[in-house]
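Given next, in C-alpha cells, is a single chain: the form predicted alone.
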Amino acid sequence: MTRRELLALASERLGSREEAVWLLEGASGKNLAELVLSLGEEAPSEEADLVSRMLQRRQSGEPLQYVLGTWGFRGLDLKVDARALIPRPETEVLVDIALAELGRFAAATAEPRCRVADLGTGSGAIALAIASEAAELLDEVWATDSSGSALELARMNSSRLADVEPHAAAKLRLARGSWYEALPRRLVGELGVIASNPPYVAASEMARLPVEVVEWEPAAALLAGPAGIEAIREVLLGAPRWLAPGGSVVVEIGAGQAGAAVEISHEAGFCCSSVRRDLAGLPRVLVACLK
C-alpha cells in the first residue's frame, strides 16, 4: 500500500483528511511537505501498522492529541498523554499576559532576576513556555502539581525543552503538592508572577462537556467542586502572601465566572484586577496586580 493509498484509507474511516495528515505524519516521522513528496512511495510495513493502530485509538474516542502522542503549544512540541490536560489555544492567551506581567514587574522593580510560579503546571505548558521566551528574565520557574505522574509528564517535556533550549529548561523547578504548599518557604513575598490554569468545572457542568474529555482528560484537572470556582478562590486568596509588591497573579477563569473571580480578588486584598478575553472574545484570564 503507498502512502496515497493509506492516506485514503485513514481520511475515509475518520472523516477528516487533516488528522489523516497528522497521523500519517506521527507515523512516518515526516513533516508535511516531505510527506506530500513521499506518498508515491510504499509505506513500510511497520508504518502502516502503526497507522492502523492510531485509527484504531481515535475511532474509540480517544482524542487526536492523545493518539499522536505530542501537541504544539507557543512553538514548544510537548509530550501529551492522559496524564494532563490537552494544552489549549485559550492558555497560550494566558502565557501572553503572564509574559506580559513578568515584563513589567521587571521593569518596575530593576529586578535583574524575577522568580515565577506555574500553579497546577499539568504537561508543564505554561512554565516551560515562559521559561523559553522569557529566560533571560527570569532566576527560577516554579512548576507545581499534585499529582505525581503530571510532573512526571512535566519533567519529560523539560527534558524535551533541554534539547532544544537547555539554558531555559535549566530555569524549571518541579515540585510536588497542592498549590502553595509545594512551593519553598523561601519564595514567601518573593514571586514576580503567578500562573494557573486550575480545575475551573462545577460538578453540574461535567455531564456537558464533550464526551472525549469527560471520558479521556483527567477529571481532578477538570472539576473544581460544586461550584466549579473553588481551586480559583484558593489560588487567589493565597497569590498575596507570596506575591512581591508589584506582583501579579494571572489565573485562567470558565465561562461565566468572571464577575466571582473579580470579587474573590478584591477579597484577597487586591485593588487592581482585571479580566481579559482569548481569540474567541471570551472572558478567559484575571489578572490581579499586588501594589
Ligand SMILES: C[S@@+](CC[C@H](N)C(=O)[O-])C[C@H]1O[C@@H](n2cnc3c(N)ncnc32)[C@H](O)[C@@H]1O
Second form
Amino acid sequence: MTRRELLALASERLGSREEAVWLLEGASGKNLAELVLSLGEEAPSEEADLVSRMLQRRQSGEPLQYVLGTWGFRGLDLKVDARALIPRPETEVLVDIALAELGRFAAATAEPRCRVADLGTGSGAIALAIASEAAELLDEVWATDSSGSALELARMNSSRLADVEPHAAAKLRLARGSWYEALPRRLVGELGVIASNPPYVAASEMARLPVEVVEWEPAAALLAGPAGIEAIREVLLGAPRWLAPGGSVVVEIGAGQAGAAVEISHEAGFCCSSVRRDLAGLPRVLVACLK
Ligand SMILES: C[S@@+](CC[C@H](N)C(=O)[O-])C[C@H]1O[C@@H](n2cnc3c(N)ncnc32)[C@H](O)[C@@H]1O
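Taking the form predicted alone as the starting point, write out the structure of the form predicted in complex with this ligand.
Next comes the full complex, and the chain you just saw is listed first.
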C-alpha cells in the first residue's frame, strides 16, 4: 500500500484528514513536507502496522496526543502518556507570565541566579520550558509532583531535554511530594518564582468534562476536591513562606475561579494580585507578588 492509500484509509476511519496526517507523520518519522513528498512511495510493512495500531487506539477514544506519544509545548517535544496531563495551550501562556516575572525578579535582585519551583509538574512541561527559555537566569528549577508515575515521565522528558540542551536540563531538580513538602527546607524564602498548574476541577464538574479527558487523563491531575479550588488554595497559602522578597507565584486557575483565587491570595498576605487572560480572553492565570 502506498502512503497516499494509507492516508486515505486513515482519513476515512478517523473522519479527519488532519488527524490522519498526524498519525502518518508519527508512524513514518517524517515531517509534513517529507511526508507529502513520499506519498507515492510504498509504506514499509512495519509503518503500515504501526498506523493500524494507532488507528485502533484513536478509534477506541484515546487522545491523539497519547497515541502519538509526543506533543509540542513551547518548542519542546515532550513525551506524553497516560501518566500525566496533556500540556495545554493555556499553560503556554502561564509560562510566558512566569518568564516575565522571573525576568522582573532577576533584574530587581542582587542574586545572579534565581530559584524556581513548578509544583504539580506532570510531564514536566512548565519546568522544562522555563529551564529551556531562561537558563541564563537560573540556579535551579524544582519540578515536583505527588504522583510517582508523573515524575517518571517528567524525568524522561528531562533526559530528552539533556540530549538537545544539556545546559538547560542541568538546572532541573525533580522531587516527589505533596506541594511544598517536596521541596528542601533550604529553599524557604529563596524562590524567585513559584509556577503551578494544579488540579482545579470540582467533583461535581468531572461528569461535564469531555469523555476523552475523564476516561484517559489522570484523575489526580484534574480533580481538586468538592469545591475545585482546594489545590489552588494550598499553593497560594503556602507561597509567601517559600518566596524571596520580590518573588511571585503564578497559578493557572479555572475560568470561573478568578474571584475566589484573588480572595485567597489576599488571605495569604499578598497585597498585589492580578488575573491574566488566556488566548481565548478568559481569566486563567493568577499572579501575586511578595513585597
Ligand atoms: C493539571 S496537572 C498539571 C500538569 C503539568 N504541570 C501541566 O501543566 O501540564 C496537575 C498536576 O498536579 C499533580 N498533583 C495533584 N495533587 C498534588 C499534590 N498534592 N502535590 C503535588 N502535585 C499534585 C498531579 O499529579 C498533576 O501532575
